[in-house]
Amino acid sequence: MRVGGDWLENANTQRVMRALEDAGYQAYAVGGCVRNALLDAPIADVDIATDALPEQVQALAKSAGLRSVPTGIDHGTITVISKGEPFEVTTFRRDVSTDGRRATVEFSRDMKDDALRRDFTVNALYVARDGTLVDPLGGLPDIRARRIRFIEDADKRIEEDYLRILRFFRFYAWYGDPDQGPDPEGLAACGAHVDGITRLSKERLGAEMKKLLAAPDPAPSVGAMAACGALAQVLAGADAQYLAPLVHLEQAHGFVPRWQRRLVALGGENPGKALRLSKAEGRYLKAVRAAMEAGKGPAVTAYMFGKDQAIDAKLVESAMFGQDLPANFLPEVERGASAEFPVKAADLMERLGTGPQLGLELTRLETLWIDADFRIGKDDLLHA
């Protein structure tokens, strides 16, 4: 079987490949760009694999007028640049050890041995610079099948990494067939083992819980995790009823996915702080539970919050409540996000000075124009 397209037939992707296979080492795309490509979804990068050693696939950058990076070298990994394009060259390795976090590895010359220490059966195969399709442990049908597997044994492989079971749900959420069901021996092993998701940073947490709630339609993969206990392990009072509401609403009023309002929908203790988000990406979340709670309306909660803030509020707030939305909410949100409150500090201070009674002053005629939806003007509030 053969497999093409622009991610492997680009001049950048085949300059790399030929470099190491013109010296006589293997070269093969692998991984997501390959099961992408099987599955006719976008290709956000390349990465190679070679039986040539992170020294000898440096040395043969050089040689072919490509720049390299050692990113990972400890690991086997060389960044390999070409015309501005990134490629990451992994040495084929085994695993030595693992501790549930991380793995102790060794090169090694065996592409069965780099598969073997995979995940995921779909994140095992292998193409060939001319396109030829490799697959050493039965990938393929899983591919076919849209069904997410691990390699082996399960249980073996997640106790390799524990966030293989977040792995295991962002995949099936991503990838897998929805009317199918999780893979039950997969399934099976996450419930068995969730409390070693306490041995993960809130950081590597936090980046795959990102990616699950980005999916198109998360709700029947985090249901499935909320069964097993996963959920609650990664986020204390979590509550998944309220995703499929919320992904119908989105996608019968055509919002793109967030997983920022995916989040707030599955509540939780302190989502913040249990993902370790960025300050910027917490502060959101405690706007868009703001303006629930604060119900106005959607003009008034955008101008008050931020029109992206009232978005999500609304839709989160419908999916909890079984509601649609309004028919005239959009048209609302936008002009409440683009009002603007016409009085300044400049136009009181003749009368008050710049003591704090201009700030209150401001705040009162502020309250004043949004409690009459920012219907009164200029002079009528300098008047009030």
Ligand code: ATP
Given for the second form:
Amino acid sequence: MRVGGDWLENANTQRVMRALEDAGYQAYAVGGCVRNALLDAPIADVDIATDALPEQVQALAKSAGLRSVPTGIDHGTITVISKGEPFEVTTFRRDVSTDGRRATVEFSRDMKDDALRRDFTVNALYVARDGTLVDPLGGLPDIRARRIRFIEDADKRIEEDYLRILRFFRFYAWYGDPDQGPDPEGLAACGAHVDGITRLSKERLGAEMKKLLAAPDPAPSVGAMAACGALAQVLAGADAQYLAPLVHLEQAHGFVPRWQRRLVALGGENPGKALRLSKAEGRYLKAVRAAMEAGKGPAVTAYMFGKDQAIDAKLVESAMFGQDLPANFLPEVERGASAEFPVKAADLMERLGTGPQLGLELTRLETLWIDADFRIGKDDLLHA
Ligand code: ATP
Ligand code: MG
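For comparison with the form predicted alone, produce the structure of the form predicted in complex with ligand ATP.
In what comes next, the whole complex appears, and the chain from above leads the way.
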């Protein structure tokens, strides 16, 4: 079977793979690019597997006139750059020992070793420079069935690296068949090992959850995570039940997925901290939650908390109450986001000076103006 596409056929990919092949080594595109090519999904970056040792990869890149960076030389990865496009070239490896997150590896000449240390069958497919597909572990039927299945023993795979629990749900969210449900054996193994999630760093959890929640419809996957206990380990108090109605509303009204909005819909205790999000991300989530609590209409919410915050708050709120969006939703949000309080401090200074009275009066008038849905003009406000 052959796999094609610009990602493989373009000059940069061909140049890097040829540099290895011309010297007598194997070179295969592997992992996400092959999986996504077979699923007709967008391809982010092209990873290459080879039996050349890292030092040999560096030397060959150099003689082909390509820049290389030893990004992960200890575990076998050299980034080779062709015309600005980076390729991670990684030597075939086998795991010597594992500790639940990181593996100690040794290099191998055998593709099958390399395939066996990967996580899922759909991620262990290889494509040669001419497009020939190599499938050492029989991942192709799983691709066709959109089945995310652990390679060999699911329990062992997870004990080697607990991050794979999160990856199982992420790949299922993006590429699985929601009608079939997650692979039962994989799901059971994830459920049996949820305690291992506490061994992962919060940054890792955050990075995985962001990617998972950005899927077109993460609800079936997050529902399965909740049912097997993984969700509670990732984010205490999180509740998956509003996610499906939220996604339904998003799709009905043409809103693009945003992980932040989906995360707000999950609730839970301090997601900013549990997932070690950035300060700005944490602030954003808090603002959306505050916007929901304020219980104002779309325009006032947008004025007080910002446009995106108001959109996300109202979408989540509507999902929670099982309602459609408020009438005239986006124009209302726009109206509030662009509203400008017409009274300035200078308008009151003559009367009130510059002391605390001034601030209090400004706040009082702004509240009046907001409560009147921004429909009182400056002159009326100054006499209110
Ligand atoms: P995407 O980049 O679209 O998220 P991907 O499959 O490329 O998906 P990466 O995290 O970039 O995912 O990893 C590349 C490949 O490396 C995977 O396809 C898989 O074969 C292997 N891999 C990555 N992380 C692990 C892991 N924790 N355990 C086993 N194999 C892994
Ligand atoms: Mg990748």
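Residue numbers count along the first chain shown, from 1. Everything numeric here is computed off the predicted structure, so don't read it as measured data. Throughout, rigid core stands for the largest set of C-alpha atoms superposing within 1.5 Å between the two forms.
After superposition on the rigid core, the Cα atom of residue 343 is displaced by 2 Å or more between the two forms.
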